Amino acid sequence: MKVLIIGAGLGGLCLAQGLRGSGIDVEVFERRHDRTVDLQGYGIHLNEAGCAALRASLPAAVWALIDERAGQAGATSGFYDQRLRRLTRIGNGAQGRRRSVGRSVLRDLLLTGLADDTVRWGKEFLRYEELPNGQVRAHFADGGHADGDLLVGADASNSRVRAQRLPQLRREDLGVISIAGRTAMTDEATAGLPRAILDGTPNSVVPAGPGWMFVCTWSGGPADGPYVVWAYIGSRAGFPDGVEERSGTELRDLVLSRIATWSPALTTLVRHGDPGSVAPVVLRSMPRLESWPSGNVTLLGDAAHNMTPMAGMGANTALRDAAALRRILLDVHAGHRALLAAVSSYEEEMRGWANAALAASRRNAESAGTTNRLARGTFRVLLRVADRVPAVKKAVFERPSS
């Protein structure tokens, strides 16, 4: 069996580690010319799911390398007023399964071992074909192209795999767009930010207004230190038009106009913002997926199930499709079952998980960006009666970990 990846992204790359680790015959292809050319993003947090993902599908030298490097992002959420006064904490899984690691560091990491004629440089998807034998050829914009048994979309956001396989399935623009930027983690910087705003936990500024503030550290790569990574998302009928063309310089400019009045602490953070990290990024998620008839191209990550970074989940969701689709594979391999039904199987589990990210990522999206001042208030209200009722806390916020 020959499987042809489209795109080196971590899903992608997670699940040719686990087919060439399990003696499948696997090549990756992407567009980018070498893997020194960065990620976008600035970091993620593997969630349980993540990293039991990437236990299953890596080689154990692989996996210490990830585990090694990751730093602990803890096991709670925090939730503040724009003075920064304590709204509550609530868990988002079990203490010490949950690490923090920048995007580029992980991609990195997950290229270990995979030789030259494992993941294909330069090589730009176009389109596929099903060929007579029951193949499927990919063709690139080089002119040359490529055979295999099963094709997989691991092309991201805009994936080209989709569009051809799927086109009725798009992207809906939510109305929300979040300005995101990253901050050194310095004294300075930092100053007057509580202490658990900065032990890698996620945490969220919930105004009594308009606007919402994501602020979360990173340990960084390398070639840098640790830094704090800031979003203030808001609906777009509040952003000046053209604000999606403005600099970075410009974009910071604007949240601090937007944040004037909050917290002094969040205001020096944001001023201290390195304005070539600051970029708007507008809101967008795929609709819930619905059944489609499967055959032997799929879809993996952000290229089946797109959806907002308001959840954390979309490099989880991705990692959880790699494990997934390498379980179903191997039986293939195996001879224990045929390969369409094995996709059937892989996609219909995808399709369960990936809707219930997406619904969780699209409500925290909405919520963020709302300008209603009630739903505002009674979801604060909310939030501080959770942090005096535990029982409360539980049956709304602490879902069960999966």
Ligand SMILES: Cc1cc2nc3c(=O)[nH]c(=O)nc-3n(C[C@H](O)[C@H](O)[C@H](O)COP(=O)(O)OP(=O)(O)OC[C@H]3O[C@@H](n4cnc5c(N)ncnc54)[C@H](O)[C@@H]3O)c2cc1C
Given for the second form:
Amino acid sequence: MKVLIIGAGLGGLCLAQGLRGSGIDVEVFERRHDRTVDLQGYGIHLNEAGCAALRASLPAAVWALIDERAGQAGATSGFYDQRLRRLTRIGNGAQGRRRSVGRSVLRDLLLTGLADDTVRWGKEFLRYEELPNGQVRAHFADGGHADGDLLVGADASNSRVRAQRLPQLRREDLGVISIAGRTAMTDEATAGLPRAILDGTPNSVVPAGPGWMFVCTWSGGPADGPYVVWAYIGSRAGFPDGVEERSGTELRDLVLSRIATWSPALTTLVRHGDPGSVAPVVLRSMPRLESWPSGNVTLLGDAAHNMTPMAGMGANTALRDAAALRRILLDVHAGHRALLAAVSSYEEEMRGWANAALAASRRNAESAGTTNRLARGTFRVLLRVADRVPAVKKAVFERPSS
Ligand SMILES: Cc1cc2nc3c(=O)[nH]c(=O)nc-3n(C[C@H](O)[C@H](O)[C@H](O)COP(=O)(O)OP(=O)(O)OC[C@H]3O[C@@H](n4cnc5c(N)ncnc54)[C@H](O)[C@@H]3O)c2cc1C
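Can I have the other form now, the form predicted together with the ligand, not the form predicted alone?
Shown next: the complete complex, the earlier chain at its head.
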């Protein structure tokens, strides 16, 4: 069996590692020309499911490298009001402790042993073609092609594989914008912030009025040192026209104007933000995934279920998909299952957890972007009640995820 993977990102590389380690013939086609390009983005929080997927898929030595590099990000998430008074801190025991790792660092470690002989660089996928012999042929922008028994689209949110395989599946704009930036973690920039905000756990500032702020620290690398990521999230209607075209400095000033009445510690943090790091992100999400007839072209990760960053699930779900697809393909390799039946059962499993993650990330984005004061007030009351009544906290915020 020959597996072709489009995209050397987190999900595609995790699958490639797992298949290669099990003796399955696999090639990865990546549009970037080499591994040196730094990936955009900050850190990734790996939850229990993400770590388990990596452990199951990677050679022990590669997992050990990730385990060594990844920091601890606790098991809880904090909620504060705009004056940084605690609303509550929730922790989902079912998800266990999180690990934190830079997106580029993780991608580089996943390339260990693959970069030179399994990944084909500079191969931009254009389209595929079903061949009369039952195989599938991938065509690339350089005029080349490759044939395999299974084509896996791991080519992220604007997936061309998805566009051809499931053209009806399109991302939706949620009408919510996040302006994110990073601030070096100096004493001056973080003065007045509660210690619990600076311990690596994710934190949300939930004001009485519109807006929302996400705050989290990352240990960084030798070149950049520890930093704080902050993201101001709000309804698109509350931002000026053309906000996506503004410079980093203008965006940082815009956030400062929105949080002018919030805790001075938060305005200090944002004021010290590196303008080069400040960028807007329009929050988009795939709709709920309904079942589709399976074939020898399938999807994983953002290509199948691009979601907002508001639940910290995008990377974890991609890794979980990769581990599940590998497990099922091992059965095919061993002759225990037919390929199409195996792909169908992978897709069924994947839709289950992807739909749960899509729903959570959409709910969180819509809650952050709400302009409904009653809804916001009710949410804050719920957080305060949860802080005092453990049974409420458990029932509302700490249900085990699927
Ligand atoms: C810009 C950005 C920043 C992010 N930042 C964070 C973050 O800070 N924290 C977090 O938890 N999550 C973040 N995410 C989400 C998280 O990284 C993704 O959910 C996760 O990487 C999904 O893995 P994936 O394998 O599906 O896609 P990716 O890891 O994005 O990999 C997709 C790969 O496919 C390649 N590709 C795309 N099109 C083609 C083509 N036509 N031909 C060949 N190759 C192609 C891309 O170059 C890329 O290497 C970010 C996502 C993006 C896009």
